[in-house]
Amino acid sequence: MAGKKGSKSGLREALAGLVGPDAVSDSREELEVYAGAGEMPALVVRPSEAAQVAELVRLANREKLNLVPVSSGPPHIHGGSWPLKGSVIVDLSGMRRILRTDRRNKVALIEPGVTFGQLQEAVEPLGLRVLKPLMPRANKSVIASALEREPITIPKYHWDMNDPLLCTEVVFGSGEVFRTGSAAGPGTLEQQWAEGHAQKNPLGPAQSDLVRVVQGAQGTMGVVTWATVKLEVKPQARRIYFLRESDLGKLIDFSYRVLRPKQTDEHLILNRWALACMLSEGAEEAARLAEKQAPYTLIYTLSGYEYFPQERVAYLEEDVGRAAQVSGVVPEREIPGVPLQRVWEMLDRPCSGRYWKERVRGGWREIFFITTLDRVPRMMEVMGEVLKRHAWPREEVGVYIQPMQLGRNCHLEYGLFFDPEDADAAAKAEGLCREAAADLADAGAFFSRPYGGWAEVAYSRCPDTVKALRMVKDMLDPGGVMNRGKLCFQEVG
């Protein structure tokens, strides 16, 4: 780990040297925070601009030390940022400017400590909304949510599996800085501002996107040092529906009437379990909650914006409520034992306090992955033969169902609660979770998302991708210096 400089010490000299001395720290209860299910780093380095950034990538180069990117706070949860012993932990965190919003081309950059809450605030004057994913953590990076690729809730506006991410600057492995997209250039981002453009098409430069190379790679390629995201205007009128069902069917038949003609905003679907943890803020109270609720329950919102809000509002409960009758569903203004802004907090809002998902038991495991809302019936019934085979009981596992790309195909989530004391449930839920992704995996899920033991699931059934993929790390990180360990890159330097 220390390098040339043949010592930790030396090391951190060597890293003070480029961000200050404060911004260096090797505080075992600091790298505590960092290290997760993962291995103890050696120091946490904390740059506050890209400059900085660029030249740690460069000394880990000549140091051959292992940098792990870090952008959200604790806790650090699927595990693509778990270090191996003696990493860097490179904490973006504290770069959180807000660099330019537009409200005309509707997008904002932004550095990478950038959160769900800062920017919401921002930008809700000007009359626009984040794009979000359900309920994230109050820390969490509106960055590393993108480049994660976690589903927002509004399919309408997910057309690319790059959404909201647009253009980013990004220094790779190599140490080299590299603009994706039209931000690429010609030109300063000040020059091509006062020429009009916003840094808003992913797309380059020339025939190049390398952004697909870098979302979803879990910190092995580079580190992101600020990217514009997509925002959309602020509704002037909104209205919340619920569908309240045993039979999944129908309301999958239901979404994919209402989706594929933009129809909704909001639109996903939670069974009683998920529901009731969302909205409760322990498990005494959602055990409470979820016996009032139907086995699934599909929210959806209608929207009006600047232009007849109310008028279109009106038009699309006409239509939509010709596709629910259609699909044999009947679209309530309320769910039980719930006041309706707790449901417009959940849709709207960062989760306040503990997150949600820690706050039901303590601890967690989660599965997720992409298949089509077709087959999510089938992939239930792989799940509940796991779940048999463990003694699980299914009424305490959670379901998240949400429409991505217009419903051309989903994300489906189990959750799984436990007290993190009990080390017999944490472990039963370990090996859960693994035996599921195998078995689903062989049903057609599509893990698109490999975190920790889900890469072998993921790339053991593609050899072709993992030798493009490799070809790709050693162009844009010779040197290895990437997060190593993870995804199919199996180097330990």
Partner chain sequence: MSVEEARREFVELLGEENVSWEPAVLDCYAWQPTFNDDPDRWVKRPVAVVLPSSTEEVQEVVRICNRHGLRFKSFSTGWGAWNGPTFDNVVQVDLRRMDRIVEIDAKNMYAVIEPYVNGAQLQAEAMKVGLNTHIIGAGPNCSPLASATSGWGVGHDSIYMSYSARNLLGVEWVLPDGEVLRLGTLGSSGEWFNGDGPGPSLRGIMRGSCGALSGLGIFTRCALKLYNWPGPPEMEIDGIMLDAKMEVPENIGYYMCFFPDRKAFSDAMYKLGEAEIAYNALATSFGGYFDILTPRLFRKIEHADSIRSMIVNTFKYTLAILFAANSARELAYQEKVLHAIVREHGGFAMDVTRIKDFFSMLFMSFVRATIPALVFRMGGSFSTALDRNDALDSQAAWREVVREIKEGYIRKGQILDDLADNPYFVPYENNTWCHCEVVYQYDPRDPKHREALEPIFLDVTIAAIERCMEPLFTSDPRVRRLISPLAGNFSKYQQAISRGLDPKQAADNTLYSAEADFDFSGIDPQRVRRLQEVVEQRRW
Second form
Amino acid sequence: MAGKKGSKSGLREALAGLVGPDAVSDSREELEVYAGAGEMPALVVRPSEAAQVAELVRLANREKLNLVPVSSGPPHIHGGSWPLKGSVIVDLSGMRRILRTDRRNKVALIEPGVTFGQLQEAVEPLGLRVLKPLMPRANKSVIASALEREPITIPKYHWDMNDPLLCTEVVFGSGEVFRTGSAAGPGTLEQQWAEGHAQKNPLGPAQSDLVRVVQGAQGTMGVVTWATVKLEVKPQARRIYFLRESDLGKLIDFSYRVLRPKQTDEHLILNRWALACMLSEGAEEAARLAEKQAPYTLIYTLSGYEYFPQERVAYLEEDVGRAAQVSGVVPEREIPGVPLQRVWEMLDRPCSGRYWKERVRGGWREIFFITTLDRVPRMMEVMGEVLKRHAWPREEVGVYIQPMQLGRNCHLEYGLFFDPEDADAAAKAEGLCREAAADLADAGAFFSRPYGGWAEVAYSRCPDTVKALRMVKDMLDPGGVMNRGKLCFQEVG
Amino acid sequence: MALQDYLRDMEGCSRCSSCKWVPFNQVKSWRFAKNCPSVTRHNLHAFSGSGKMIMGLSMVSGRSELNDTVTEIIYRCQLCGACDTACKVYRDDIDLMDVLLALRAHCVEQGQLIPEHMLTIDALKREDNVFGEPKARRGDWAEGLDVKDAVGEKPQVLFHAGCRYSYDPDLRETVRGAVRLLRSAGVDLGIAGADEACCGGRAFELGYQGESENFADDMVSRVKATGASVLVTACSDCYAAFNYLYPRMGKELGVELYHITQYLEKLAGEGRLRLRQRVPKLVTWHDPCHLGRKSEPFTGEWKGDKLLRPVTMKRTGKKGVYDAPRNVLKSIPGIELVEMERIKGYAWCCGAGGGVLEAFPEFAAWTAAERIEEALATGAEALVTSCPWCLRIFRDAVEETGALLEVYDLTELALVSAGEGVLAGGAAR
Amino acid sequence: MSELNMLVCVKQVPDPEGPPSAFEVDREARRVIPKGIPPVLSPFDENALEAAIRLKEEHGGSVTLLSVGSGLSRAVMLKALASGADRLVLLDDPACDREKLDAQATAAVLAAAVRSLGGFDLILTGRQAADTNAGQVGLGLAEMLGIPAVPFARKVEVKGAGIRVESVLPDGYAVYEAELPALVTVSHEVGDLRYPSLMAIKQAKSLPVEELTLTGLGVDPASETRLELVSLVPPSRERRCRLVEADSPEEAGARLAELLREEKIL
Amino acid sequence: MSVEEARREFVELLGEENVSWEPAVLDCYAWQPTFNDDPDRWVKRPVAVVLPSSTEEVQEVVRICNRHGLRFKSFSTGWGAWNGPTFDNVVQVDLRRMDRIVEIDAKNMYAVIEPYVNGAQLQAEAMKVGLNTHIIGAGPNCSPLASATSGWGVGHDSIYMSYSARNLLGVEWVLPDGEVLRLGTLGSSGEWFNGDGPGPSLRGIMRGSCGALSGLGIFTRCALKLYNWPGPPEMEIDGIMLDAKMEVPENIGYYMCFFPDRKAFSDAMYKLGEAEIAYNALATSFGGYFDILTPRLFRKIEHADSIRSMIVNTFKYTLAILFAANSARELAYQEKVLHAIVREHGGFAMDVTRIKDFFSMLFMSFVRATIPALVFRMGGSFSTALDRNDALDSQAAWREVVREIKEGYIRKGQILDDLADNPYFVPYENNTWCHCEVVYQYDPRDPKHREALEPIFLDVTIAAIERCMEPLFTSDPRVRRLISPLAGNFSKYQQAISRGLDPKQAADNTLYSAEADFDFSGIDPQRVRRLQEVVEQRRW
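Rather than the form predicted alone that you just supplied, could I have the structure of the form predicted in complex with its partner chain?
The next block holds the full complex; its first chain is the one shown before.
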């Protein structure tokens, strides 16, 4: 190994030896982008192939480095990749090859840097669509999103929590390369393809599902170097509907009725502020738009696929219409003040340009967790009390409810938007969110993606889980080189 | 056949445990999905049909020995046959019920005897009835009834009361009512009185198959001696003995055989029995094991590979007497029949059979209480059956548990409907 | 007289009341295999036990049951014990299988057991066993023990320091008196063994049961055996049916009598 | 190790009637002839069997085993050789007394169950509230908890109700040291509605495509996803199986489809999946049905080549598809799509609802998966060649591979003639991926058949590696040793998980973490060479 052990320049050289000199940087400007609200990393390294990642992790073990994998472009929002001081950022966003698409089996094999827009562009001509979260930012990595278990907007395709992630190749913190699901072997990918396989089965290999411990790990277990993601057929006919309601209970009731028989495609609930913000360029436009909206809007779509698409939409419209009637809501075909085209874009496209949350006021805090639809009203009460205590205007909190796992639970997200220059507002939002997290958790909110301070909230409640997680961490990252200080691994490393 | 003759049956067990459940098509709830009192109460696999076969296999293979513990497990079983029905949904080559019988015969041959059963057998040998009551008093129940003495008066129909009806004072009115009912339909009826003897079915089930054969021989000669052309019994146990066990032992009664429910159905069909009085009641029907799956006629013994045995020779529990009692019930005006979840070939046992009532009364009572709960779950006011053993244990269970459920013999309701009697309160005693 | 210390020797046999079909003959193994019937005490042994219990009831004392055999049923023995005996002594050994042990060997084993147990005033056995009907063991045992024996008792009484026994003869009975210790073989006229209650059977489990071994007794049944079983076959049964034809029942009766005489049946 | 002491403590804990070490009673746990390729058919006899009734009792049982150097092996319904002990010092934990449905959350579509609830029970209760549970192909006698946490989990409802492993939400897990681990929301708030997180999902060490088969502790309760059931809340059926009689429920459609060749079949299957219309789907051969429905007939036509060929080839590509529609409109649409797809691929669809008796017989057989166990009828037992599932095309190929292998054994009379082509071929999740196992039937009482079991198993294993498939019986230590190096050395991780959770190695974990070699003596050396060859070829 070239370079002097321990010194930054020595390290730089060593890394350059692995990935090439152009792919390593310690420029402060570049590093600040990664720092987020965390500390300054020492270096950023940008591998271009999987093999380099493995080498990198092995080097990290020898040199006791702290590697922080990053796949999406900035800004890094949730804090999962905010580094500790002196960390080495492993920026995978340059690995953006789509290695294979397979129309017949509806799957794509992609590298971590592949973004939603890029993938969509590649598969749409094949008649496929990408399962994606609502309005991801343009540079959001598909794999990172899936690894973070971000909810997708079509609950009927969200069979299990790891969807739409299927098979992966992962370099564990130990430096060992592993493949999960049916990609695991026997056989190389090429050999598997030749035998008709498509890396579609997310389970295994054998008697464990290590992909599940890599998912949700915020890069603490290893680095995914490629993965297959599940795609679905692009509808040939689509219709969008809106239920505009002040009574959230009715929308929840309707959701249960139509999610159970898997009738709707996209299906989500937004409050007026969230809806307005998503469809606006800024806070003022949002305020104008919000006035026109109902307190809550449930957006759903009905689709027809290859065979008799219009007929599918037609019968569903009647059946879903019946459900709406029973729930006491009326489906509408548009919402005031917004051309339908924009709503379609909101559902179908990643954000073009700035991330929508950024667009509202520049700064934002959010709080999201998992609960069930019938528990949402209780959560709203708890959140309402916190808002009241902090005198945060209720109508300026975005609410996003995304049913998951075919309706068995849901992602509930609150968004607080503020001017980042306004230190008071920022501090207020910060404090409010911290308190809300604790109160909501007390009321049963499940912080399944415990970023930053939520880790304490989440893990203090499940010491048995913490113990097992540490065992897993010791197994996969015995040297503690992966993204130190995250989750419940504060002591590790 | 000896236990080792069932080796193929026993080692054919795949341990799928279907024998523990109602045939899966018919599972209608969590609560009443289990079919085997033995393993439901005692839980160890050994208590299931499969478990008993595996114990048999283990012993025949020389891996374990018959001792008191194993014997008790073998006998903590009503031989209700529900496991056999469930097993046969999937298997053509296992006669689970036969293995259970062979296990008991094996116990008896090995001198692994249950004390209570030894006394029952002593009683049978001494007094020709399972209770050890005096032979001479067997006909007392019929005192004053308008009925012929079968010995000498040559009735067309011989009525066989069975041990329980002959001696159980609490059931005396019931059996007398049955006779009155038949007489009211003009049946030329005789009873053998003190000359009646046990059918021997109970001895067979206790494993004393040899003793049982003596009773069968005796019964055949007595029935022939009466010259009757029809034999009607009110006891399901006796009916199963006559319809299945006797032919299996190669004994022919040489008469037309009816269980009383079948005979009532026939009489009603011929217009001889007129059920006209309303009996406004919501009732449920309990299929006695011996009237149901265990009475299925014997169709010959298949030699050789049972996988090639014709389906007609496979006992599936489907050919028991299920429709006759239901038809009679339905023909009584005012009766509304609601079914329990476990019925017909997969009915839950009353608990009294197989020597359990004699040897393990608390287990018998538990089994009956389960059935009472199931009956109550239907919302019925009354549980109706047609077997003195079931009747007895259900009435005891109702008394014990305080369940709000009336328990009737089918003939009791028919008698009222025929205008020949009245229902006396809760349980028509 | 002081209390009687009695020993009753009992044999376990397949229920002799079982139907013929319950006795399967294995010619090769020269064994009778009972099917679907339980082992029971040989009925005459039951009579012997009844006699002993009655004596105990009248005069006090104790009754020990002794059985030699193979695969002895605890249930059968406990039930016997429950009828009114005080203790049970078993010698259960494959070498004592009832199909292998002849009368001589049985008597020898019993004699060894009696000597080992010691101290009996009166030994009672059945007049003969229901499976062999040989009737030799009791008397052989007395001979080996060197004590007086009275066969075929229909009544056993205590008289003074000895016993008085009524012994069945084909056309009446004879009365014998004997000093103790003595052995009596008992006939059914004594009366059936009483039925124990269920409670008594269950409680009998707590009565003392002793197990003897051949080695402990120093006896080898094989060397005592004098009888060789050459073959074992079920009796062949032949039925010939002839109908007696006649015009009247009276005539038929007369004709039948004639025929029976012709066939030398009468 | 003190067995005596442990037994005493078990009795103290559970009472006399819930503990036994009577040899014949223990043998009831040692007789495990199904999926057992050991010609002996008996597995090891446990040193005791215990029947706990609560999580706390299970914990205590496990602790007693830890204290006394014993191992434990638990099972729920207990069918299959993997339920039996593999060591000499095993306590069999029979979970029969834990038989409650703790909760059905009809709104959020899940049920919380204990180990001894079976598929039929859960389904019956779920249907009452308009829901259904996934029932594995082995049948409704099996425990849904066991297949979700510890076993496998495919069924012919998988097209609509997925694979058992993917249906888990909260899980309560007694670890091999006696501590309880609660997964997902259960650990955080005592609620059952999610099984993953916070952070990394411990479901990942709990099980993979196969479970640990009691090698990692004992699962005492879990929440399982339930699915929509638009059919009647209670089924009115007379009869128990082949004699069943019932009316066709509203909005139920049932079709048997026949395709001319493999390509047509596969293409049509892809289309059917994408159309998202099916509630149950099972592809098999016609022979596959009729050998279980009329086994005697099959025994008679054994080796009758002309009849054989007719049945095999005429109806080789058969798909049974069931619709359970939410409205008459939906049913009409589904049927229209089915007809269009089948026609387009040169097949024909037979409307089974119109053949009333046939429908009656098959309906519950399908919806409740009561039919597969009829596979016992031909000879008394069966085994199955299964692999790790993936794209439909790979599975269609697998069917052919195993058929070839089977033909050889059928010709030699070492397994029963079921026409060789007997796949259990089901799509998952609207055909997003697929499962195909090939059943072979035999008579376990026939020594010649028993002797063939190991060779077939080896042949199938070789074939699986050849086709880049992980044989699903990786629970077999011999397969594990062969395959692990070809699949990222997964065995190493499983062993690490085992050591981490089970410091005293108290779980009977042979089927989870042990490795062993195949016994190649008596195996044709050419086959052994072939195995070595494919192992070399399939490394990455």
